[in-house]
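Form predicted on its own, single chain, as structure tokens, below.
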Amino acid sequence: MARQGRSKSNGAQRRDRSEEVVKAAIKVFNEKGYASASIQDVADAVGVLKGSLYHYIESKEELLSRIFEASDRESFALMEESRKLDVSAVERLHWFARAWSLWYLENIERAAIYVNEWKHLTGARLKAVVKTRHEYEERVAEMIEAVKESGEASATLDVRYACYFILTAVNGLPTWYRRRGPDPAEQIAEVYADMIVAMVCHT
């Protein structure tokens, strides 16, 4: 009994460093690349030995799956929050379009792994990545839609391809921002937003 005291006693102490491994990925897999990358690299970047790291682990795949559902949590997020908002159509897509691109950029290494790295997962893991990505497309199409019935955007809109539009600006932003830039996140995501608004509302 005593020794199982001990033992819970050690375990509560132990630090839960899970965030800081995810973070650690992040930065690896940015740098490397994910398919160059090893859980060394990320036990090194963390400042432990490579066999700690399965404490918080089990695989290399399992740490880009996490990076994949935090980053689906915040984005789904901001639509919900876009649709909870007292406004029209027209502002609802500026107000999400802006936040949704000042999202990419203020996480642009997460972004990179995003729109980069998905096709390294596998089974289950990479149908569910297929399954959100139609989901956010179905997301934004409804949003663009929503203009179109307002009368803002011409009647011959094709919603379909001005999501594909809009998903391909936002996703882009990794190939070219960099943090040390000229221009500030907040004056990007916002000419971001005004273009989309703009594409969609005189098309």
Given for the second form:
Number of protein chains: 2
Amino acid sequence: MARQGRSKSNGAQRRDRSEEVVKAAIKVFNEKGYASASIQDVADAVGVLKGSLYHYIESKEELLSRIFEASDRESFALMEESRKLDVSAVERLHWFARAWSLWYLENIERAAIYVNEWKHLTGARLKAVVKTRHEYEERVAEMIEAVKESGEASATLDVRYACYFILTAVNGLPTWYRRRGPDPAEQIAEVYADMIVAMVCHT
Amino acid sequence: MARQGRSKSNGAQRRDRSEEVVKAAIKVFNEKGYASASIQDVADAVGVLKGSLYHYIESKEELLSRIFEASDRESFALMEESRKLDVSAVERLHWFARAWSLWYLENIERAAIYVNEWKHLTGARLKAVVKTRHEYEERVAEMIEAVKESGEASATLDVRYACYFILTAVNGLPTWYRRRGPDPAEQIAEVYADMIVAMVCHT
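Show the form predicted in complex with a further copy of the same chain, please, because up to now only the form predicted on its own has appeared in this conversation.
Now the full complex is given, and it begins with the chain already shown.
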């Protein structure tokens, strides 16, 4: 979206800058690790004085928390989209697995933070993230259960372990994926969706 | 193994104590995280003065490194055992996947350290661990390739991505497995092996 220069409201400018700060934090946390990164590093990445950053955020942990909120919002939106599709249970699982893997691949720095740094949240923020993850896990489990009920998976499939297996494999994408690898993200996401569906339908 | 009391040689006593130190380190690193844990914590867990610990180890990093060496030795032994079996490629993959998952489950604290703390190694130790992991990855890939060559998997299976998928799912066991869960480790390992083989043979 093109900047609107002087005609832009203060509120909009503030939101833009706030997003810029979160983007810089993703870069810094990913490169240095959350524990080693400082607010000063984020300020340097944005190109402002450390003091100015406190107009937009209260603490390093708030920054981490904002990264998580955005990631949760986006991955729940994918989940919602998959629910609205007028397709079979197995097609829904494939669509979701592809879209979800692709989200990871296209946001790999953020995904790495999401997977690795959640332990650094504390108190209510930690509770919220853990709760959200359990909800997500439940929804993935329901999607697998639906495939089982449709008769496309074995009646003896253990939905809970299949769910863990899939979640950890997708959460593992940041451990090996590099943007400059040989295959486009879309192709890898398609392969992952195929593998997930094969596992669910043939175990 | 029963202790042999006074008849035990100094060398054997030293080895016992050294193993005790590594065991305590596994416990401490797992509970506090490697970065937050101190040599003092390990000494407290063993029940000796910090100074005595330096008879057995040089540094906290050496302790971490020893944990990795033992884990690598044991997982390569499983790999070797699987190669010696007189079975089909797909049966070999199943045997290995089961034994490897079971190793993770039975050594879950050590496995968690193995998966999460390798970044804290430095220099030659880090290089050695990364090299070992690549070798392991190659061997898992060869095992999948053999299934493909045997005709039990599709000729279009992407061995590299299947390998990543499996490695990350097994590496993910420490994120969710708890020893007091409802199912015995053997059962979970069997389910994991079934899921891995289903994925490889039906994608």
